[in-house]
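First, one chain by itself: the form predicted on its own, in structure tokens.
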Amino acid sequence: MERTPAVAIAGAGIGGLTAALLLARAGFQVDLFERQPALTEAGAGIQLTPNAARVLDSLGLGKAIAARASTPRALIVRSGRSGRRIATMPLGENFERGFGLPYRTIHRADLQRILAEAAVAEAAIDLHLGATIAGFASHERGLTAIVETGGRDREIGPDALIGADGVGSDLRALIPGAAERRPSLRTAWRTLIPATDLPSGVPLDIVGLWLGSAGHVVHYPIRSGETLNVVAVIRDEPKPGRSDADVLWRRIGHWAKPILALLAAATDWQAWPISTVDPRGPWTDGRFALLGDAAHAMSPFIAQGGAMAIEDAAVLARRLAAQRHDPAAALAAYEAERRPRVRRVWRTAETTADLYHMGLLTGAVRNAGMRFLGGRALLNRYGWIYRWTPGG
């Protein structure tokens, strides 16, 4: 009887869990290693666009996601300083007709929980918490990885190893010439506000985007409208773990009253310095490959970081299934297929960052251009992202 091929994955975040499920369904035995003793997804909300949702739907998770997500009817762009509406991009039914699936927003922890529950139910997946892949070595027989658990080391010999351990990946440095994590000098301030604590008039059925020279604010509902996820991105020196939001108020305290009233309703802010990883660096080394933020962490300005990790997982699983007897060739094909698209998305996120944070004069020109184009045309500029399918 032919031996079942085995894959080890470092990191049980959204990308790692998705990859584990897809590989298990493709006939692989999967060992999934997570350094934390419990699954705790960092961050708050995530915007789940059709390109990612198609992968999750293929795993039979669409109904569970819909039950815990929100489906905004529109994305409304406003000037942070004046509060004036710049453009309205239709989501809801119009979006679904155009791109095949709804535009949903969900708490990251809820999405991770859905994926984790599905992974635990898979007989072919073994989830190891409090366990870290500390390194690997390639040799003529294949690959050997070192797993640290409770201060003890042991060796494993999977057919392939996947590093899905995030922007701060320890495994990335083991690839010769790999790109380094690069600070962006921007900080994302995040908070969750219960719907019952919101000022009157704050809609719970839209994505709100407020633009200004010092930064921007985005907010959207999660958990079926029970909570509003709010993210304010400003230019700032990275200081991990900071929770004092005075710097945020100094940057945007002169903005329009409605958005300031919304921000004032928050009681707990957390700062997340934004870092990127250039996707032009190598992602693979023989039977080892990086996935998601570990390979190509990007700015959050088009809400595609999580989606790219989910897409990666789909292509990686398809390539390994097609060449299961030659994992190194399969992973090289995965990198070759994914790099052009990821680079384009990565560059789009970078240029959008500059677009959002223009000064007063250039910002006025931007606003006029957005009004002229209209919301539908602006949304269709990202159609090439949303129409992607797992088959390529």
Ligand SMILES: Cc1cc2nc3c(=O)[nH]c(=O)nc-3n(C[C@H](O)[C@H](O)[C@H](O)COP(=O)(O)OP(=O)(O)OC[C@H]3O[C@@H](n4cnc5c(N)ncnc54)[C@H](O)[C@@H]3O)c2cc1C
The other form holds:
Amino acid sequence: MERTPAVAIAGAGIGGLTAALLLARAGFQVDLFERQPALTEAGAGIQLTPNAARVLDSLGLGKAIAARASTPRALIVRSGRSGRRIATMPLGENFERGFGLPYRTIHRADLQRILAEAAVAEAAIDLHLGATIAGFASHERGLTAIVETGGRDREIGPDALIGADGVGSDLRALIPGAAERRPSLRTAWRTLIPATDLPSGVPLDIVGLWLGSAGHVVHYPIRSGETLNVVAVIRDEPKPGRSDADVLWRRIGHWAKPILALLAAATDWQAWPISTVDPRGPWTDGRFALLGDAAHAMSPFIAQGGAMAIEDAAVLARRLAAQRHDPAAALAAYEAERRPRVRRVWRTAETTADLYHMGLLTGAVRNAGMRFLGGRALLNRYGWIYRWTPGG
Ligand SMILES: Cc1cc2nc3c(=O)[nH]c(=O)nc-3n(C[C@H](O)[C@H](O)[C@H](O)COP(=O)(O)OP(=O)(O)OC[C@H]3O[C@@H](n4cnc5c(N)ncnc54)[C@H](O)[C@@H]3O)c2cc1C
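Now that you have shown the form predicted on its own, what about the form predicted in complex with the ligand?
First the chain shown before, then all remaining chains and molecules of the complex.
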């Protein structure tokens, strides 16, 4: 009888969990290693666009996600200074008709729980918590990886090893010539505000986007409108974990009253320094491949980092299934298929960062241009991202 091919994955974030599920369904035995002793996600939201949702739907998770997610009716862009509306992008039925699936927002912990429960229920997946992939070596017989658990090391010999270990990936550095993590000098300040603590008039059925030269603010509902997820991205020296938000007020304290009142309702801010990984660096080395942020962490300005990790997982599983007897060739084909799209998305995130944080004069020109184009046309500029399907 033919042996079931085995894949080991480092990291049980959104990317690693999705890859584990897709590989298990494709007939692989999967060992999923997570260095944290428990699966925990940041107290924050995530926007789930159709390109990512299509993959999660293919795993039969659509219903569970829809039950926990919110479906905003529009994305409303405003000037941070004046509060004036610049554009309204329709995200409701029109969006679903145009792109095949709704635009959803969900708590990260809810998404991770849905993925983790599905993984635990899958007989072909062994989830190892508190277990770090500490390194690997390729040789003529294949690949050997070191698993470190509770201070003890052991060796495993999977047919393929996937590094889904996030932007701070230690495994990335083991690929000769790999790209390095680059700080962006921007910090995302994140908070969750219970709907009951919000000032009156804050809409709980839209994505709000406020633009200014010092930064921008995004807010959207999660948990069916029980909670508002708020992210303020400002130019800043990154200091991980910092929670005093004074710098936020110094940068945008002169903004319009409604957005300042909303921000003032927050009691607990978490700083998340943004860094990126250039997607042009190599992602694979023989039977080893990077996936998600480990390969190509991007600025969060178009809300696609997690979506790209999910897309990566779909292509990786399809390529490995198509070439089970030659994992190195399958991983090389995965990298070749993914890189052009990821590079385009990554660049779009960077140019959007420049667009959002334009100075006063150029910002006024941007606002006029956005008003002229209108919300529907602005949204359609991202259609190539949302229409992606996992079939290739
Ligand atoms: C402010 C902000 C807003 C964002 N908003 C969105 C959005 O709306 N939509 C979207 O799609 N994306 C968004 N993103 C991007 C998204 O959060 C990331 O792209 C996504 O979480 C990456 O997932 P991942 O699985 O690649 O990595 P991670 O989620 O970082 O998971 C990596 C995992 O690997 C584990 N690990 C690390 N090293 C090892 C090891 N050696 N062995 C075992 N385990 C290991 C870690 O503990 C971790 O659990 C946003 C990002 C930011 C900063």
